[in-house]
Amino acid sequence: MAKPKLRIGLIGTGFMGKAHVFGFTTAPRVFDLDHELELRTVADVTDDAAAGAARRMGFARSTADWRSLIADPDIDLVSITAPNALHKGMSLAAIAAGKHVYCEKPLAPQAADAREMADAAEARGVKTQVGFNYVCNPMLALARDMIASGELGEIRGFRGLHAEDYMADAGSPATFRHDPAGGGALADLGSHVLATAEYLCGPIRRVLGDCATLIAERPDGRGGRVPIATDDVGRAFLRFENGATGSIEGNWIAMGRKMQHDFEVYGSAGALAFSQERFNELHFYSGGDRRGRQGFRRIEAGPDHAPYGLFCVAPGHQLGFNDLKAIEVAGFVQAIAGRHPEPFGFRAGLRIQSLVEAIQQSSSRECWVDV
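May I have the structure of the chain above on its own, in the form predicted in complex with a further copy of the same chain?
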């Protein structure tokens, strides 16, 4: 019996657009999904660009009008990888048209917008997904399972960061990422580590923020210079509902760092250490190991860590970044099929947005803020 089709419309064909398509084409081969996925329509800014993308990416149709893509009754799922400022309008239109929506992070510049989006999706009954791909890593699922099952004992501390250096050059021009509404390193990168923090340790209840701008002005790209108000580094101290304390940092001027999405979790009986720089490994310290034999052990990803085994039957072969995107797609598609709740829906995206704003407010007000 043929599987029902899930017909996909993609808006945007850049870095994340390609990653989505990678996910859509890989997920059905790796996972036993309830739906067949069909790449129906791709939208880009011009007809030519869209047509070229359709050809390269394997979409049946193309358009320069994203509204017509959303309106198309032959589209079931809309993937949004357009610039951040457009996320809200596109998402609300897609939701109104009854489509499932897969939107890249951040959901919207402001938590209020994100709330409107989450509310709309739930009211309309469509499924949603926000692209927080790092939490799709089997090693993070392993970490969460170990924490949940008590292997670390009572959780006491979390230390996380997401640092890159792609804004470290003071001569690189200001972009939409420096927009005071929704911009900054905390929103851009710190959001990832906030997602990881709650994924692993549960809800954060209070934050104390410190957002700092180190590069005070940048070229405006038109020969002039523009003052920068958004943070280059955003940090926070954390209180979790479970009593643990912690800290996070988002940093886009960390010279030399390309993907330092790292964390350590300390419990009363064990600890975990992880670096996205070597994301097929999880380091585990067990307080239960015998004396003189204790130490952080380097667990390499393998078939024991679902869904790794669906990609490769042998351990140590490693997943890549695009594979994480395939896992993300699979999770979303099976949520659409009703197999499980949305792994990271708009409500979860709103949550991250709220945490970011709470930290920004805390930083401005110079005091702890409840979330």
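Starting from the form predicted in complex with a further copy of the same chain above, please write out the structure of the form predicted on its own.
Partners and other molecules omitted; one chain follows.
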């Protein structure tokens, strides 16, 4: 029997648009999904750009009007990778049209907007997904299992960092990421490490934030300059509901760093260390090892760490960034099929935006803020 089709419309064809397409094309070839995925229509800012993207990416149709894409009855799922400030309007339109929505993070400029989006999706009965694919890594699932099983003992501390350098050049023009309505390093990068912190250690209860703008103005791309109000670095101390403490940092001017999503978790009986720069490895320290034999030991990703084995039968051959996107897509598609709850729906995206706002409020007030 033929599988039902899930016809996809993509809005935006930049870095994350391509990543979504990788996910949509790879997932059905790796996972036994309940739906056949069809790349139906792609939308971009001009007809020429959209048509070119359709040829490169394999979409049947193209348009410069994202509203017509959403209104098309032949579209079942709308994938949104447009600038952050546009996420809300596009998502609400897609939800109103009865489409499932896969939106990149940050979900919306404000937590109130994200709440409106989550409420609308739940009221309409459509499924949603926010793009936090780093938590789809089998090594993070292993870390969470080790924490939950008590291998680290009582969890006492978490340190997380997401650092890149794509905004380190003060001469580079301002972009949509500098728009106060959805911009800043904390929202753009710190949101990833906040998602990781709660994925591993549970809910964060209180935050003490410090958000700093180090490059006060940038070229506007038209010969002038514009002031910058968004943060280049966002940091926070954390207190978790389980009593653990921690810290996070989102930094997009970290010269030399291209993809540093790192964390360490400390317990009473052991510790874990991870770096996205070598994200097929997890390092484990056991306090039970005898003196003279203690140290972090490397656990290398392999078929024992599902779903790695669906991609490759041999350990140590490694997954890549786009493989994590395929895992994310597969989880979402199976949620649409009713196999399990949404892996990271709009309600979860609202939670992360609420944490970001609490840290921003704490920074401006210079005090602890309850989440």
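Under this definition, the rigid core comprises the largest set of C-alpha atoms superposing within 1.5 Å between the forms. Here the structure is a predicted model, which is why all the values come from computation and not from measurement. Positions refer to the first chain, counted from 1.
Here G288 counts as shifted, since its C-alpha moves by at least 2 Å between these two forms after the core is aligned.
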